Each structure stands twice: as C-alpha cells, then as structure tokens.
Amino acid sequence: MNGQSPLRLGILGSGKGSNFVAIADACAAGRINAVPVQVLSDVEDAGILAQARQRNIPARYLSPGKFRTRLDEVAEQTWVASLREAQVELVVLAGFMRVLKIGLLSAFAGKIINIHPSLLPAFPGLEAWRQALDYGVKVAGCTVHFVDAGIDSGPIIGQQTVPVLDGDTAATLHERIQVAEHELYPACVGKLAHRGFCVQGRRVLGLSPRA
C-alpha cells in the first residue's frame, strides 16, 4: 500500500474476540495496512486467544493481578513490557473488560483505541444498547474512540448508526450493533494506519500518510 509499513497492532480482549476477527481478517485480506503482532487477554480460556492462534498471531494470557475491574500496578507493567517488546504502535481494545489506568495510558499515550456500542457521548458505560433501548431512541449505533482516563470519554474517531426497530429487544439491537462494529472498527484502524494520527483536545487530526 504505497510503500507504507503496516501499522503494528496490539489487541487486548477478554471475550470471544469478534471485533478482533473483523480487524485481523481485514488485515489479512489487504483491506487495511495494519498487522496484529500480539493478542493479550486477562482470561486464560478467552475465545480471542484461540482465534489469534488459529491465525498464527502471537497470543498470551497475562495475569491481571488482584483487582476485578482493572490491572494492578505490577501486572500493568508486565502488560506494558509485553506490548513494547512486540513493538506495538497502536493498542486496540476488543472487548477488554478492565478499565485502563495511568501505567498503560502513559506508556501508549494517544495510541489506544476502543469501540463502544452507542453513539457517544450518549450512553457511556455498560450495556449501552440496553440503555439506548430503555431511553426510547430511534437511532443507536457504535463509536470508535481514543481511550483516556475517563469512561468512554476520549476523542471520537468514527461512528456508525443503527436504526432501532419496532419490536427490538436488547438482544436483537445488540446483535445489529455488533454487525456495524465489525464494519466500523476495521475501517477506523485502516484510516489511522494510512494517515497517522494526532489528538489535539477533543479532535483527532489526520497527519500526512505514514512512511
């Protein structure tokens, strides 16, 4: 792709890894100029690890430490060291169920992205699709954003809308939002891989094409 080196991705996940699969398959097909070089999980038998190994992508379980909702300080340094050893340029959260703290955020400042199942800033936090349905909105969707110290509060990279249909349940709406996620996330990674990126305040600025 115009002689640019592929953007090196480190993927963090806790579950089955459907968004990772969408990104990895887009990379393998040459649709985006990026390559997953490491997959890390805080769950020993997470499906995302199996999906990575099927694709011959290095995949490891790393202990999260003593806390339930975040990495402890010792564990966090192990995760940072592993990502650095793999020369990761962009950290991609794909269903990673822990809040990131200062260790990872500072080590990869402005280089961590996440996908959230709502049109942020609406409905941050858990089960956003259920929040949207309960609120009665007519349009839901998903958002790819940079990660900062807040909850789903970082600068927005891209969004995709999903209509809320009459008769939708939380499960059916979530299923359609996931389909949109699998389109949006690879597209946003591809945009970052092509143009490079810089965060200024709440704006994401495209730079010149990557060398």
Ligand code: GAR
Contents of the next structure:
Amino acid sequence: MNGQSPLRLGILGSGKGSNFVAIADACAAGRINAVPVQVLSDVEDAGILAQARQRNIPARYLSPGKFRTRLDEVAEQTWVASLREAQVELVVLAGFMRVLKIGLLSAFAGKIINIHPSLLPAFPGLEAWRQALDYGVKVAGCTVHFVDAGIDSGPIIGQQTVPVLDGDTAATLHERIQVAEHELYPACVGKLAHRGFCVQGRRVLGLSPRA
Ligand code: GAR
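Taking the form predicted on its own as the starting point, write out the structure of the form predicted in complex with the named molecule.
Whole complex next, starting from this chain.
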C-alpha cells in the first residue's frame, strides 16, 4: 500500500451484488487500499443489501421517489446526504439500474464510477450481453468507466475481454462476463485508490514515475 488512508467507497446497487462482493472481499483481504463504508439500494429486498449486512457494512434501502428509471429530485438529495454523512470519497455503481442526474453527478463530480457488461462504446444500455450475442460479435467483455450525464458514456478506466462461444446463450455469456467483471472492478478501484492515474480529455492514463 502507499501509506494513504483507505479510499472510502459508497456502493449503489439494485441487484444481487456479486460485483460488490468482489470489491468488498478485495478490500477485506488487503488487496486494494479501500473500504466500503456504505451500501445503498433502490430495491428493498436486493441481494446487495443482504451481502453487505453479512459483512457488517452499513446498508440501507432508500426510496428512489416517483420515477422508474432515475431518482427524483427529492430522493436524490436524500441519497447525496447519506453518502456525504458516511464521508464517501468514491461512489461505485455496482448493478445500479437507474440513470444518475445532475444532483448526484455534481455532488460527486469526477468521483462516480460504473461497471458495464460490454466493451464500450459498443452496446450501451440494458442487457448488453444479449445485445452483443444478437449482433454476432466474437469478443465481448466489460468496461469500468467514470460516470457522466450520458448513458454508459464516461471516460474508460479499464476493460476486460471474454470470447463469445458458438454454444453461448445470453445466460452463459453473461456468466462469463461476470467472472471478468469480478477481476476488473476491484483492480480498477485499486488503481483509483492508489491515486496513480490522471485524466486527459477522455483518456484515463496511468502515472509512471517519469510522467
Ligand atoms: C453486472 O453484470 C453489471 O455489469 C450490470 O448489472 C450486473 C449487476 O450484477 N450493470 C449494468 O448493466 C449497468 N448498465 P451484480 O448485482 O451481481 O453485481
């Protein structure tokens, strides 16, 4: 480690939470210099909340408000307040199925990352693995990127490929992509926690000693 205090992670998810588990386990094992301090979900019975509680990490359901695809303005302020109260330094979207709007984006500008199950910029949006399979690509994968106001469009931090096999179904391809996600996401969080990067335009670059 680099002697700095662990990066405080706030993790947002709507689903089963396997990416959260990969990150939390990497933190607990000391493989990355970070600590999950809060897990928030917009789904009351989401697996991610149960996974967090099993690990004694504070976990809360917070109402998303009146919309289906995003947080409403009132809810957004509650989510921001909760993350601020926990002194979150990096917001990590791990299967969070709502589009972030200006309230959260501006409160944590440049400090929100996401994982997406395709090699962006190909196949943004929902069920990206199914889009890749239907398109007929031979290589699929996952991407970790900074979040901006677009859909899966911010600067790319890291990517990992997986092959698409002839016998694949949407389920088997997603399963293979998830194995890659569980390696890539902790590695990218570790890179950010080490503060060994800079952003030039759309390019996220590693810092070498000579840079
Ligand atoms: C992951 O495959 C992630 O890439 C995807 O949701 C899944 C969550 O799984 N996210 C998106 O599609 C966001 N556009 P998990 O709950 O087991 O981490």
